[in-house]
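Taking the form predicted alone, here's one chain by itself in structure tokens.
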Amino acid sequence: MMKKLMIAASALMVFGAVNVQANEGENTYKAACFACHGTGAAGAPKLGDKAAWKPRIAQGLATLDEHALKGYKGKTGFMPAKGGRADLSDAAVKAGVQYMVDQSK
């Protein structure tokens, strides 16, 4: 009897933290990150459009997150640093990132 709900007590526990990341990363991009993707604004993809996120995704999530965290200028736009938000921590811009990610695939 233990065992079973000391399982159950670390499902839960697991599953506890991913949807608290989740919320964190949907949290960040409506605070920071839907100004640029939700609009396209100076060449950001916009939130779902899996076309425009393919080759991104393809190039990593690492690179992704270091493209958030320290700025990218690409061919077609420009990424700053945190998203200008320089009081956002670094687990809330990957959460952000992680959660544009899993809404362009």
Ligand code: HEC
The other form holds:
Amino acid sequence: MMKKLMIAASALMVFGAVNVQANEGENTYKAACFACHGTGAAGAPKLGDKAAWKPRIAQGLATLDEHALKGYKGKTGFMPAKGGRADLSDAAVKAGVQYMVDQSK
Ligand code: HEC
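For the form predicted together with the named molecule instead of the form predicted alone, what are the coordinates?
Every component of the complex follows; first up is the chain already shown.
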């Protein structure tokens, strides 16, 4: 009985952590990425624009994370490091990348 309860509790904790991460990505996006990626300003690939994201996603998440963290000059414009938000943690930026990728494929 006790053991079952503990398993249920730890399953809830894992589930909670996943939810927090998804929310963190959305929060990062809204706070720091939306200005460009919500509108396509400055040549940014728009959230949900599958055609624009497909070749980018094909590079792999590690490359996308690196470009988002360190900044990236590509064919369509300039992505500032962390979207210009140096105060964001690497984890928050990566969660933002994951959120945009999930919404755009
Ligand atoms: C000032 C505008 C601006 C902001 C703010 C911004 N981006 Fe970008 N981002 C761009 C532009 C422009 C590109 C396209 C660069 C290119 O490919 O020429 C881009 C591209 C990207 C790419 C694709 C990189 C690749 O290799 O194709 C990722 C991932 C990304 N941004 C993540 C983010 C995240 C995460 C945030 C928020 C923390 C963010 N961006 C905020 C302008 C911005």
